Partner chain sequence: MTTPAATAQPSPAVRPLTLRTKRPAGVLIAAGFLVLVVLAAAVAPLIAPYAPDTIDLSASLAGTGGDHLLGTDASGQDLLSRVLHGARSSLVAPLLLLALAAVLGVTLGTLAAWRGGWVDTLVSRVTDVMYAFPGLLFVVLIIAVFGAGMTTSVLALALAYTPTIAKYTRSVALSERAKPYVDAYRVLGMGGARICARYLVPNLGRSVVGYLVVLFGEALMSLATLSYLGFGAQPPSSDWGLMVQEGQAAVVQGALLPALVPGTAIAAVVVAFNIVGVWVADRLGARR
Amino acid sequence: MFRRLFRRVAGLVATLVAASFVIFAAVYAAPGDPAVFLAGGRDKLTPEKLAAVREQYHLDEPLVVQYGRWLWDCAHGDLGRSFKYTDQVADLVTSRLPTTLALVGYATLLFVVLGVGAGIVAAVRRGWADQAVVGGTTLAASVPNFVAAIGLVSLFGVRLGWFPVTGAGNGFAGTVHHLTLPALSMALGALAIISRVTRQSMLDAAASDHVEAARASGVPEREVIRRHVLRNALGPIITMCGLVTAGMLAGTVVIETAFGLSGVGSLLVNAINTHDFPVAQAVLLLMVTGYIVVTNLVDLVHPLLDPRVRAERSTA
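Go ahead and give me the chain we just looked at alone, the form predicted alone.
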């Protein structure tokens, strides 16, 4: 157990270090010179002033040295100072992170409840219900997030006026009201995936021998579905829900931009447009870290839901 935990932690750290280097190198290689932006533009820019700015922000050092300095500071909780806002990057990210987490959490709640529910209905009812779920999810999966956002804003925000189209709101009720359309826009594609996975997992579990034995023993159909079918189908469903949620942490850029939300995604867009390297690097590292942590948590929870996976890993 100790060796397994050590290998998992070591692999997690190695993945984060490799991802951090890729992020730092990619931002470093982006077109544009941040020193020019820091110096106030190219108007009346002299080589001496440009060199002084480079030296002040350590932009004249080699890539590896800059990466080592940045990684050491990140390990100590110092994400640097924003080139544009001149504030601590950690403060900027912390102030915008709750909006992004609320959006992802709301979208996750929607696609889990609606997607799993639709998949169960399709697997149990079959017939017209199955065809309606498959057709509806196929349509939802084929619509990009930004197209769904425009359509929802046009219908429910402009024509019907049921929901606001910008801002994150105040308080719990205000936040839910403001984030309904953005969360629904994010959840549509995920809902289609989860419903398909739930439907197929339920059908595979229903074809097992122990399910037929339970029906032959006179167990009520509701109990058969709840205790024998759904319970055995939870493993793939939970795994896919976790992976989709992890992907959403890095996929809020389009939705936050479309709905004018002051979240981490919009902060990343502004940082890239203004060559604000410290902010872009910190936000990208946060997104990658969130994805890695969520996927590892799903990997840890899966054996708890499915004893067969736990037995296979113990044997291995």
Contents of the next structure:
Amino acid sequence: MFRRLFRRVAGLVATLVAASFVIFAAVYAAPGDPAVFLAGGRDKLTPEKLAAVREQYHLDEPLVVQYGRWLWDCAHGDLGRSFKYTDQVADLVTSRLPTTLALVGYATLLFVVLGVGAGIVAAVRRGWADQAVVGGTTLAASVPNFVAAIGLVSLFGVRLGWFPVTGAGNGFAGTVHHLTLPALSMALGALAIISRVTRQSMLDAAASDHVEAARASGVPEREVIRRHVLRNALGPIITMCGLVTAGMLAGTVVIETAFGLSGVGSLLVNAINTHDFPVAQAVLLLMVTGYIVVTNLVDLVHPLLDPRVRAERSTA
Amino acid sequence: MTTPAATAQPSPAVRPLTLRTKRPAGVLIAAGFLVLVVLAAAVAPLIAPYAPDTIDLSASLAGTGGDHLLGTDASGQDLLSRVLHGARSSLVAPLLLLALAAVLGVTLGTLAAWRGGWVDTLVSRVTDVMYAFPGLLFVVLIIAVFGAGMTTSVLALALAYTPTIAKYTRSVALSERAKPYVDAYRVLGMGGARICARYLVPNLGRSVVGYLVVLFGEALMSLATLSYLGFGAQPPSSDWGLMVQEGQAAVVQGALLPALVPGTAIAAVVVAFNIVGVWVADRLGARR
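We have the form predicted alone; now please give the form predicted in complex with the partner chain.
Expanding to the full complex; the earlier chain stays at the top.
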């Protein structure tokens, strides 16, 4: 068990190091002088600014040392400086992180409730309900999320006026009110995969003998579904939900832009459109780290929830 | 990761792609719609009522009907004409990027399957690092470095799709390599490169094309997303993703058409392509 855990963590660290190196070294792939590139281009560039960039990024040292120092700084919360706005990148990110996390959390809640619910309905009531769920969610997954966003805003925001069109709102109720449409646009695309995994996993679990035995011994159908089928089907469902949530960190880039939310995702888009590479670099590092950590956590949590997996893995 | 043992099974009932096989109605409708879209894109300059860049500020944000069938955007450009013209870049660019990714991916995948050893390891390590970037973030990194634009977007997306195609090709190539004809050519004294180029890769063709067809809808979606974020097509292009972005400001003012018309075009084409794509992929015997 511990050896497995160790190997897993070692793999995680290796992936993180490789991915962060790619993000860091990307500066050198850019055409021209890396210092000029990091400072945001030639216009309004002063010698002092250039010197500040060189110092911040230790550009006079070998590449490996530069990378090591950058990573060390990032790990200690110093994400560098935006040379466009002369702000600390860490401050920019932390002020915007709550909106992004609230959005991802809300979207996760929506796709778990709706997706797992739809999957259960599809598995329990075969026939037309099954087809409607599979067809409907597949259709929803074929619509790009920014188009879904525009559609939802047009209908519920502008025509019906139920929800605000932009901004993140204040307080809990305000935030929920403002983030409903953005979260829904993100969740729609995930419904297909979640409901399909739920449906398949439930059908697999329902085919096992103990379910038959429970039914034969007179356990009410509702109980059979809840305690014997769903309980045993949870493993793959939870894993998939975790993976989808991790992927949503990247989805915020589009949705925050569509709804004019000032979160980390829209920060990345603005940074790129204004040639502010240090900010883009920091946000990318943050998102990739979050993604890698969450996807690995899901794998580690799985055996804790399901004793069968534990047994299987320790014998393997 | 598919193990060689699992991939060695014969592919499930490959049905011939002929006109006589029965097609479900949904597939027929979707295919008909796509043919219509492609034709419209091809003859866009002939059938579009206006030039896509005719600015007429007096007709700003006009509704449907009247002089403009689908209304106009904020600068009075005819939306129908723009969508028709935009279909060209919106359809050709994903095709281009998939073609590029297919060349790279099939080469790498075949190489990894044929040579094994360090080539295989290298390909899978590079793939692992690229997969560490969720969604479009790898592409976004490339755009952050090289600047926005349609060419950068197409190249970056091609690079992003390469590992997926390489992985798929590797798995089908592994089972193809185990077939007796490969050994037969070897016994005849043929070199590895020649067997791959003349026999092995052509035999993978069907399956890989089936896989690419399924990827097309996603590629179109990714490219439209990049254009929407301002990373892809640049004004005055009529690319659908860019049109949605430009039309968005008007939505708040209550004019929904400028964003909804191109948005619907993207969604409709992707939905239709996914319906047809899955059907075609099944006929071509692509693994999913």
